[in-house]
Each structure stands twice: as structure tokens, then as C-alpha cells.
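First comes one chain, alone, set out as C-alpha cells in the form predicted alone.
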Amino acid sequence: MATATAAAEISDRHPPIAVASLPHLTDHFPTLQSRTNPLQNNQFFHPIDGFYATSTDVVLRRIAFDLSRKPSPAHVAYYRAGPRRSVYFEPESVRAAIVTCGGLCPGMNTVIRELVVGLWELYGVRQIHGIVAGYRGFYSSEPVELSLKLVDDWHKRGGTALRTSRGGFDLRRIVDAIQDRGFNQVYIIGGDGTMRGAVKIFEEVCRRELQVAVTGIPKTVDNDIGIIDRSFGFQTAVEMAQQAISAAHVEAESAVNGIGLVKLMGRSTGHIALHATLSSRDVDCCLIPEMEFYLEGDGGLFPFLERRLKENGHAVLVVAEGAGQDTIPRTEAQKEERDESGNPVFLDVGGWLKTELKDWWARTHPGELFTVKYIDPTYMIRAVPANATDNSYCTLLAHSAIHGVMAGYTGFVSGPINGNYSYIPLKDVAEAKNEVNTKDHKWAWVRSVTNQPDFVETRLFDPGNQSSSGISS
């Protein structure tokens, strides 16, 4: 009776685990048979107990919990990615499609060899075909036969050897292409416009009852997409980030009253900025999209630069390129511009940054010298080759992939939660996102290394007259 009631109490302050759904291709096809993994008679692999992963491998979202705090309901898995003991396709039956969508990124290269060399090594696949120029290659060019010899050298480059370009995205089109040319696997490297893309396809795919297995590998250099713990790219990005920085701050030194001026990637999320910052320490001031900020006034921007320039004589000041969008005055034609993808286009709140920041010394210290030197790396960055762990990084994300694809599963992603390989739902995946918490401890690690105000104006109540006075944090 006691064991019983410590297990309720266990039960009680420990939910049970809640394992997202996969889809599998015998959802729709109950038939299909399945076979023994090819790796099993692999002359590089002696499988051993615990080599493949099961049905009850799975990986929890989220690993910290405060015991004091009610629980949830469940605790949400994913299943563990890796290769399983049966597969569902023939590999001389197997034609599979690669696609690159949208903007470039450290590391696609990579990928793409990977997929070539797991298919064609680990499971000795022969056809497998490139999609040129990102979603609209599936019905207005024809794909390239990839091999192993082709792709030999593809992860020391930079870009992507297979082009890419954005919007594009035809439904029927690139489903009827799949279905004409026979491909039976289809791997999407993109962002989260691209996974969302790829939850269409395979949705189409499931309404035909295409017996098609459909997988994304999520690439955004800006690290936006979530659940997972980061996108392929983004360590190399913020490791090219650093050279920019430091030129910026030899600018500024070097010059009397000098402000380096970086714009880093960052559309909707700050993170590559806040890492270049932590990492760099020669940061005054780091903006990112996910906080407002002001110029003038208490607290705000120039008065602060202002500070710095006296005390040190200089400043570097980094900025992601989508803050202050909402404060960078835009016309009407300009707020409804939208870009290939559907994307609202950004103006460049770097460019604004340097024109107010002249204006500003010319108006408050006329005659004195000032200097602001603008870098914009971004395409620096995007088209550098990856580093050596992203490079690690994206042979994991590939071989993850092609291990899930081959046994049956579909309509994923496969991604590291908590550093453990996983399979998640491209659903899921394409509805995430990856802010910065400003709330946060890394937050305030960042403004704890450069002092900058945090924008937010504060209001202190006084409760005994009943009155309010607006302090600037």
C-alpha cells in the first residue's frame, strides 16, 4: 500500500509524456510491406543492441522544470531520430528529389553532399536528382542527376551548387512534377516560408495518395525557426559576424568621435546579433527586432552614444535588420511592397541609422568632428562555405533525414531538441518560432556587457497622492 501510494504521489507531481504524432506512409498505404535495413549487412556498420531506434525512443521538448510549479498536463516528445531496424523502400525503387529554396546560407552545400553520399552509401540509392532554382525548378527545368563524384567537393563551397531563388511556390505544378517524374522522396532545404511550403506538398501529396515521402530540413541563417535548437549556419554566421565588428570597432578608435555601425542578419529575430555581441565585447549598443527603441530623449539611443563618446571616444553600435522597421519612416507604397516570397521588404534601418545619427551630431555639436563607418555584411556572410561544427551539423541533419525517410516516415523535419536528433512534425515546425526572449538571463547578459538602456519607459506609482511620474529606464 505504501509503494502504491508513493507511485500516485510520483504520478501526481510527474505528468505522463505526450509523444507527437508522425506521419508514416502506412497511414495511407496499410499494405506496404517492410523490409530489413540495408545497414544491417553495410560492411561500415556492425549493429549491435540499442543501434536502431524504436517506437519508444523519444526525446522531451523541454528537459528543465520548476518541481514547485503545477506541471502540465503532459510532458510533449518527439520521436528519436536514427535508423530503424525495418525500412519501406527498396533502394533501386527509391527516386528521390532535392530542393534548395530562398535565401542563401552557410552549410546547404554540405547538405546536399550529405544526402547524395547517405543515399547512395548508406543505403545504396542511384538515382537521386537536384531541383534547380528552389520550388519553381520542379516544373520549369529539368533536375540533375547527382552522384557521388559530382558532389565530392560541394561542402567546401559556399551557395549552393543546385541555385536557389524565392516564391515560385505552385502547388498543383511541383505535385504534378513529383508525381510525372517518378520521385518517391523529396528532401526541402529552406526557412519557414519553405517548410510552410513543404506542409502543403505534403498535404497534396496525402490527398493524391502519392505513396511520396516528404521531409524539410529547416536553414535560416537568422536561427528564426523553432522547437529546434538551431538552424544549420548559424554558428558559422555569428563566427563571420565577429570580423565585421572588429573592423567597426577599429573604425571607430581610429577616428575622433567614431562610431562603427553593423548591420547583422535578423529579420523578425535578434539572435545572430545578440551572440556577435556576447561573444565580441566590443559592443556598445545591440538592437534586435524583438525590442523597440527611441532616439532622442531620456534613455534613449543618442544620448547614450553621446555618453560613450566622452568616456571612451568611441562606440560600436550593432543592429539586426529588421529592428526599428516600425520607427523608419516609410510611405504607403512602401508599407504594402512585399518580396518574392510574400515577405514585407525592409527598408535599411542601418542606412537610416547613419543619416540620424549625422543629423544628430550636426544639429547638437556643430563644428566638431564625428565619424560614423557603416558595414553591412550580410551577403559576406550568407555565402561563406560552413564552419567545421556546422559542417558536423549538417552531415547529422541530412543522414537524420534519409534514416527517417527510408523507414517510412513523411511529412517531418528532423532537427536536435535538447541535443538529442529528433523527427518532428513539419507542421509544427513551420508554425514555431525562435524569438529572443528579452526577459531572459542571455538578455541581460547582453546589456549587462554593454550598459545600454533598455528603451522601455517605466511609470512610478505613487499610491498616497494618487499620482504617476514617467521615469526612462
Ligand SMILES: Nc1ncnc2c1ncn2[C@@H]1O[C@H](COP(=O)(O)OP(=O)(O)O)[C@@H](O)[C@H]1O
The other form holds:
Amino acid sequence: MATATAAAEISDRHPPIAVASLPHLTDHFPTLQSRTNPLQNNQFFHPIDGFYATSTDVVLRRIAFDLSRKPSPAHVAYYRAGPRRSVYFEPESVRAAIVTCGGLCPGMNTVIRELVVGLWELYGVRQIHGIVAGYRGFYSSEPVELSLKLVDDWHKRGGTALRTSRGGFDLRRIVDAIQDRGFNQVYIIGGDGTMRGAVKIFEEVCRRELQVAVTGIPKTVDNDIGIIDRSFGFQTAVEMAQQAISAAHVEAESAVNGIGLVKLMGRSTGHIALHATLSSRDVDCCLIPEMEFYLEGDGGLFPFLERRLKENGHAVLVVAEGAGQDTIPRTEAQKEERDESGNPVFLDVGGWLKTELKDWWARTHPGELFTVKYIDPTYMIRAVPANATDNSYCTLLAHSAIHGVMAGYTGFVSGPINGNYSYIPLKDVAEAKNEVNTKDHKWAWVRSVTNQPDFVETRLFDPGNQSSSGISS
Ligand SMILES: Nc1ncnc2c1ncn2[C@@H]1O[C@H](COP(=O)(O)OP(=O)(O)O)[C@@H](O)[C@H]1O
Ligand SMILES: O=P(O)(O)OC[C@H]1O[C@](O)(COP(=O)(O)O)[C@@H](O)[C@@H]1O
Ligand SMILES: [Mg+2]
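Instead of the form predicted alone shown above, give the structure for the form predicted together with this ligand, please.
Now the full complex is given, and it begins with the chain already shown.
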């Protein structure tokens, strides 16, 4: 059969699998003794064949390929997350520290709770400490003792019960505190900035030859962290974003020439705006940081909105906070402004658009009714408890992290890759970005749902404008 031949040819060309190696405590402590995983004697687990993940269980990073293209030199794969048959910690000797850093994200409390529950129930660990208010908490406050009882209902609460902050990353003092307090497992929950900090902590721990496992649990409401499928809390945030879009839609369609304008989170990536647009279907135009746009002239935002107002009487516009930042006029001082973590401070693209829209309408349609209702649900979409899907995701994430640490891995992150929980080198995650690819199918879906201009090629495809496009028949 032709297909069998094709399959044979393909397997001949099948590139080798390159497994991303993970740092392990035995790299620095080769004589460290392993012991049987206490799960073996846990009354709630009956380890059967396949229960323990082994070093040959891997997850492929990419699962979609174009067979007609030259194969890449190797498939990249990551170790599958899960309990290992042997562990490198005696439960009684574990002193775990958990810290949350950066902005809020639905599910942070669930991750903390499940780290405590997993360590306590699965592995019998009792010394679990919460670091208060982000990285600075390592050296500026007393840790809180965490117990099953204390964290019992934390998964129902938004925010982080440990509190969080930006800035305050003092590497020497943080690692001094880890050393002085005798922490040997450090669980760091945070976004891209936090992960970059975690890499430095891991490297310093190695440099000082401390027997400490460091793991990162990626938290980012706007899904800007690469390699993993998505971050926890993202789905919850998209659901909340949709409520804002619905409200904007109601306001817009109840007005005469009404524009509903919603600003959503997304500093450098427009995933929340994109997903909320795709699922809401009320959106006429979605603006994201990965795509430049312009307001007036052929193919611009305003002529497009004018057409929509003429056709439908209203329009809904969704804009990610990082969109248009290069277009909004700003002073030299504003250009330099940074938050405590060093992130650039953005100007309010929603407020700016609202003003520009009003000016444009007053200029071009004097005396005609026009309304812009601007909704900025920024903190509402992230300060809520996680939904059911995100809650179970947080649980698996936390337990995966614990299994990896107990097995002696360090300098790693757990996260789902193509739906399978995996262990990824921390450094790779800290460096990987997850931007919206405006050239791929997902963005094409957005454009097919909204029919919005692409702000680049519109004139080329406008049949009424062929002379200026250079297209000849
Ligand atoms: N490059 C970096 N090196 C070390 N620490 C960093 C770095 N970037 C950010 N941090 C620290 O990580 C923490 C969170 O960073 P931030 O950017 O505010 O949030 P997020 O982790 O959610 O992106 C802060 O304490 C900040 O000082
Ligand atoms: O006012 P804050 O707490 O600095 O938070 C605002 C920022 O936090 C975020 O929600 C998330 O950012 P991080 O992932 O870097 O924490 C951004 O989208 C937003 O600009
Ligand atoms: Mg960030």
C-alpha cells in the first residue's frame, strides 16, 4: 500500500529526539542517596505499572509537522512530570519555602494550597513556610508556617494569601535567607520577571553548593510565557473579559452611534484580547501589541468604524494594554518610567483612543450623536478565584512540581506541553516568549470573525483601490 511505503520513508527520515536535560541535585552532590518514594507506602496510592514516570518518559514539544518540509535536526522533548520511584529527600528533613511574586492571577492561592496539601499528604512533609509579599519577603519578614488546616479554603479565594510585590530582588540577601533558614525546597510562583529571578537564585544556589532544589511555577494572567500550553488563570481571565465585552456591547447598541471600548491586560502579548474576541463574537475590532495600527486614512481604524456604525449603528472595540504604545504621544519622562520591577509603565491606550475617537467624530460629523463607553476591567479579570478548569490545572501543576523536586530535580518548571505535564529547564522558560503570531491561523480566525483591517495590506485587496495598489488585472 502506498501509505505503508510513505510511512516507511517518513520513519527513515524521522529525526532523533533530543531530550532537554534537567539539572539534578546529584550534579553537585554525586554521593546523595536516593530512597524509595514514600508514595509506595501511602494508603491512598496503589502504585501499579506505569504509575511512576521514568527517565524514558518524554513529551514532544511539537506535535504538528509539515512532512513535505526538510525535517529539523531533532525533535525536542521534555521529561514527563509525575512521581518517580526514588526520591532524594527524607520527608522529615524537608524545609519548603513558597513565594508568590508579580501581579495577581486567578489560581495563585490554589497553587499555594496544593503545594501544601501535596507536600503534606503525599510525602508527609510538615515544615512548609510561606514567604510574605514576594522576593523581598525572604529577607524582610518572618515566614509564615503553612499547614493543611490553614490553607483549607484558599482555593476559593482570589489573589494570594501570601501577598505579592514587585521589585525587591536582592540576590545575595535572598540566597542568604534561604541558607540561614535552612530551606532545601524553594517553590517560586510568578511570571516572566519572577522566572528570570528564579534562574539567578538557582545559579547562586549552585555556585554556593547548597543542597537546595529550586522550582518555578509560571503564573501569568496574559499568557506571555512560552513553551507551556498556557498559564493557569488565563481561562478564568478570558471569561471575565467576556463579561466586560458583553457590557460594552449592550452600552454600544443602546446608544446612537455607540462605540463600546474595552481595554484588556496584555503588556506585550494580546492573548486575552484575542481569545475574548474569538469567543465573544460581539467584537468588531481587536487591537493587540503584536500588530501596529493607525487611526485615519485608507485602511485605518476610524474609516472602518465609520462603516460599522453605518451598517449596524454600533461597534465594539477591544484593545490590549500594550497595543499602540509607540503611537500614543508621550513626554521624555513618560518614556523612561518603570515600575519597581523595571517593567515599562504604559500609557492608557483606552483613554487615548476614547479621546481620539471623540475628536475625530466631532471633526467629521459635527452635530451628530456619538457615544464612546470605555470599560477598563483590568483588575477585575485577575482578582477573582480560578474557575473549575484553572483550579484543577493549578492542582496538577503544584503536584507535578512537588514530584519533580522530591525526585531531586532542580532549576526546572512544570507545565503542560501538548496537554502533558512536563519538566522544562527553568532557563528555557525564562527566555521563551509567547507572542501572538499574526501570520498564523488563529489570528486569521480573529480577522475572519471581525473582518477588521490588517492595517498593512488593506489597500492591496480593496477592489476600489486597485490603481493605488499596483495590482494589474
Ligand atoms: N531580570 C530579573 N532578574 C531578577 N529578578 C527579576 C527580574 N525581572 C523581574 N524580577 C523580579 O521578579 C519579581 C516579579 O517581577 P514582575 O515583572 O513584577 O512580575 P512577573 O513575574 O509577574 O512578570 C519582582 O520581585 C522583580 O524584582
Ligand atoms: O498594577 P500592577 O499590580 O503593577 O499590575 C498591572 C500589570 O500586571 C499585569 O496584570 C500582569 O503583569 P505581570 O504578569 O508582569 O505580573 C499586567 O497586565 C499589568 O500591566
Ligand atoms: Mg511580567
